[in-house]
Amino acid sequence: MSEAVRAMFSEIAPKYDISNTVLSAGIHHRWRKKAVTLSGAKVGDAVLDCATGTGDLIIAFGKAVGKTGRLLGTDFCSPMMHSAPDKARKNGLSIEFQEADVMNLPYSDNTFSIASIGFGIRNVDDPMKGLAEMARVVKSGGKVVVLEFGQPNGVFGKIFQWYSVHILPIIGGILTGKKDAYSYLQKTSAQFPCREEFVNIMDKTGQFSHISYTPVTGGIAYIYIGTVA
């Protein structure tokens, strides 16, 4: 992945959680819970979360797979995971965290029940390669779960676009001191393929027997579920 992107996330890592909560009014936690529900995660499953950041999505999976499940969170930017182990412990979960690039995962084929990535696939240099790698390490019939921002339609879409262009970078800059980082994140969200366009990217990997997507909060974000062939 781009060293510039790695450096950017390293800089905003200490304030990442608080900025996410403020900018989304805390609703991003509900999106993660929905993603876990749609994945069909069950007790005993082994889950790999890529671009895990501060660990919110793998923690949400942990509450579904229980103590008999395996939980592994990875990120190509180690500073982003600095607070994740302590957060996991506070939630009563045993989660392993490792530095790894989603485009070159150091795990064997057919290892996990589920592989997920939340708000990270748009920052991957080659999203198709990252998706193929996630599918490779998941067992046949398992799921690849992608939670990513989209572009809402209609009047709500225009309001959200105005907020994300004019307000989000300012608030993000105030909270982290890195306005440019939040301008970058806004632009990547606005430009990244969503809905059928992203499904097409997943389909072109040739790794999935079925792909579906579900909008959340009017299409601010989407949850994509791919069943590994």
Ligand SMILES: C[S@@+](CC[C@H](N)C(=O)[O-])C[C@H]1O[C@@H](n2cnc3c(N)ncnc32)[C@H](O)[C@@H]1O
The other form holds:
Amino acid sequence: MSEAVRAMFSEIAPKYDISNTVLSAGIHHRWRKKAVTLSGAKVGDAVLDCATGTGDLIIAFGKAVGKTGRLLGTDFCSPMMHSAPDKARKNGLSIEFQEADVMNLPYSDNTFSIASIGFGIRNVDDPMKGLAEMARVVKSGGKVVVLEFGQPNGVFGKIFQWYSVHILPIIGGILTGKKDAYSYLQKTSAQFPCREEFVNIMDKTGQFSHISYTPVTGGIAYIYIGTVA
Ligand SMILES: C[S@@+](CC[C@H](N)C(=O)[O-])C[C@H]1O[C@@H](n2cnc3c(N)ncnc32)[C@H](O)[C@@H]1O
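Having gone through the form predicted on its own, I am curious about the other one (the form predicted in complex with the ligand); can you provide its structure?
Shown next: the complete complex, the earlier chain at its head.
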């Protein structure tokens, strides 16, 4: 599965940002800002963003941690990170980018104040292992931040489901030439555990003293914050 995921993201990498912005009408930037706010990130913090892709989440952390903080973005698919260093520079930020699998992070225990993952955990072969690794490299009292799609409830949920099944793969396909990748996005998002179910997965790692979640845009996505024990 990992190899197939890596190959799929390599193919859509050059058009990933534009399709993100069109498909979410730019709202994803607001979700990232909120994730940073909820994380409690402060000046001087060291932040690791896993499955960083084109770097939008680690860039969003940039303002909060300032020049004295450390910013590191990692992904197991280098083509996804291709545009990230340039984007960071254009935002006036100094961010390191390294290739790493979230299930086997090459960093020592208790290294970071925060480890985050945006729209990545759903793609990881063993999400619990990834979460445990993120918690391992974060200091006690630090935060693991997960931003991930879920399933909105009620009438809005039905409208969103219709959009996801019928419209999203067509637009994604036109923008990237890879309609399958956007059918994959729809299918994995529709099935991925959210709310208490995802909290349970985090809890089962045994690494968190407190876990909370916040829906964004009616539950299209969720921000989970785990405090490392
Ligand atoms: C939907 S993109 C999200 C990118 C970025 N975080 C964002 O918020 O836009 C998912 C990313 O997860 C990465 N990924 C999937 N499995 C991974 C793993 N086991 N370790 C590291 N990165 C992984 C993919 O390469 C891809 O860049």
